[in-house]
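Just one chain is shown here, as structure tokens, and it is the form predicted alone.
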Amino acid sequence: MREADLVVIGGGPAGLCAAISASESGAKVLVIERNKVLGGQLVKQTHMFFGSEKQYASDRGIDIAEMLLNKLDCFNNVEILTETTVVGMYEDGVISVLHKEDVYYKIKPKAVVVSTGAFEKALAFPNNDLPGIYGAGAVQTLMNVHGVKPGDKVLMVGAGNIGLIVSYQLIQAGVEVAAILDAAPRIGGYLVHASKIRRMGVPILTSYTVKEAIGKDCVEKAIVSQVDEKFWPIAGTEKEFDVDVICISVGLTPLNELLSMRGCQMKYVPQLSGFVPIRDENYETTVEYVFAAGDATGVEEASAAMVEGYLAGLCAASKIGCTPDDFDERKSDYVKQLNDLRSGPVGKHILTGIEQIVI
């Protein structure tokens, strides 16, 4: 059994910032990440961020990841375990981990920050298991991490920010985007992203969805159709696209099974995209010494996840006795940053959800 002060589960935007904040407060931090590298979604993001200077506005996700890692390197009280998966959180506070698929051991931390992120939603239609059908995250990984084109001609399903941004990245990589679909009657992403895509000649079809994928060994065609206000297909509105890739970008769901396993009280909140943990103003869950931040607590932009991580790391460190002299000042600043990020229409939608889980 290994002991630890503060364990951060997940090395994405929220986890990295939680580790930085807690380390600055004087806590000894152990970061556990299942992938080979830290950064989470940031290492796939080549677009520039919005927000303020504190949220790295005008910097690209891949550069932000490097900046955060450089900050972590400045501390000698941080240990990082990569290629390590947390497979269990138990009622006695013990965490079980699996390292590189063959080394299993247990850790007993004083406190935990769970920042496991989110996973992509799927879309059901005939032949949706054909090779050539990817989630947007997989397409970003292929292109932006490994430098591999997923195909030559893509149909993007989903006109939220991720769908629009990945479409632009595909075009930058020399891949043709035949069209972007969205079952909703309006585009869900920011107008600035949609306008950029339209200027490049890509049609965006709202109130449309995939009816069927066609192909023998891989995707060869996609049949799409218009939908009514109840999202039922409208006969006679079918369109056919000759594509070798269908990219699904229909949203994310919080990845928080570990929190449920630990016994944290959960609640289904549509505005936050699924089941999320009940938390107090310090981001501590209903289980003492267990904190949560980022998309695991409700899907939002990476900018908000980073600020939540800073806040959760600060409060978790304080919980185990590492309270910095400027605790109140730092906490107030993080809260203000979050309020500023959530000041628009989308943010107000998020706040409506958060109001349902704060105790």
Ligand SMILES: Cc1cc2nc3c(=O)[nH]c(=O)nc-3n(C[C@H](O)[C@H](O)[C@H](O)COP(=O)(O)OP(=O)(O)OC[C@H]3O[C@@H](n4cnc5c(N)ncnc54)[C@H](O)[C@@H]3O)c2cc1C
Second form
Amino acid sequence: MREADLVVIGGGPAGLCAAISASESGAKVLVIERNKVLGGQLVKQTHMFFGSEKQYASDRGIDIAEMLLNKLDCFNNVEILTETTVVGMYEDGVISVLHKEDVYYKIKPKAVVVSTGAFEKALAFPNNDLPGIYGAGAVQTLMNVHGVKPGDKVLMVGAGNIGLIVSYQLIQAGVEVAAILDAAPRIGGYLVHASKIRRMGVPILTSYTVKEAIGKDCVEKAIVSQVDEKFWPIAGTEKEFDVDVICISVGLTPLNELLSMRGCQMKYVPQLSGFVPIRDENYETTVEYVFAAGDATGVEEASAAMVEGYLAGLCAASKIGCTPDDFDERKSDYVKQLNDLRSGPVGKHILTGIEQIVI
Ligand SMILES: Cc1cc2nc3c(=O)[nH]c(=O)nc-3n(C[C@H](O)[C@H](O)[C@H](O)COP(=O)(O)OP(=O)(O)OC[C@H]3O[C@@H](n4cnc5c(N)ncnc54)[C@H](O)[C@@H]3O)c2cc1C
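Now the other one: the form predicted in complex with the ligand, given that the block above is the form predicted alone.
After this comes the whole thing, all chains and molecules, with the earlier chain placed first.
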């Protein structure tokens, strides 16, 4: 059994910032990431970020990942394990990890920050398992990480920011986007993104959903139909699109089974997109020494994930005896940054969710 001071699970923006902040406080940190590279969602985001200047607005996601890694490089009290997945968190505080595919071992940390991010929601319709049906994250990974086009003609399902941004990236990669659908009566993403897409000739159909995929060995066609106010398909409104890709971008759900397994109290909060841990203002869950940050505590944005990571890392380090002299100033600065980020209408909606889980 290996011993460790502070383990950070997940090397996305929340985890990297937790590691920076905790190591800055003097804690010995071990970051565990299941992918080959650190950065989480950031490494597939080639667009310039929105948000506030302090959280790198106007920089590209991939560059933000690089900047955070450079910051982390300045500390010699951080160890990083990639291609290593945390597969269990147990009552006695032990966590089990799987390195690559066959090396399995246990670690006993003094404290943990869980920053495992989120996973994509799926959509149920006939033939939704045909090759050519992807989540938007998979399309981004193929295109922006591996340089592979997912197909030639795409139907995008979901007009939130992710659906709009990925549609734009598909067009940049030379892929035709036949249409973007959304079951909601209004476009969910920022209108600046939607207008850009519309100017490129892509129709955005609101109150529409995908009814069925058609194809023998892979997608050849999508049948879509209009929906009523209860989201039921309206007969006779069907349209057909000849496409070889249907990209599903209907939202994310917090990925936090490890917290449930560890016994942290969880609550379903629609505003935060799923089950999330009950926590205090220091981002400590109902299990002492277990902290959480980022999309795992509620789906939001990288900007908020980074600040939550800084805050959780600072408080977790303090919990194990590494309290910097400027703890109070740093903590109140992070709290202020989060309040500023959440001052708009979307942030206010998120806050109504957060109010339900903070004790
Ligand atoms: C298309 C798209 C566009 C976006 N645009 C913006 C934008 O413009 N501005 C903005 O602020 N936000 C944007 N976001 C949102 C932003 O990317 C996320 O909110 C942010 O990445 C969340 O950070 P995180 O660290 O919580 O999770 P993630 O970035 O998802 O990182 C979680 C990490 O944990 C790892 N992990 C998970 N489980 C385990 C395990 N068991 N063991 C080890 N490692 C594990 C994962 O591999 C991953 O690296 C966008 C998202 C998408 C998909």
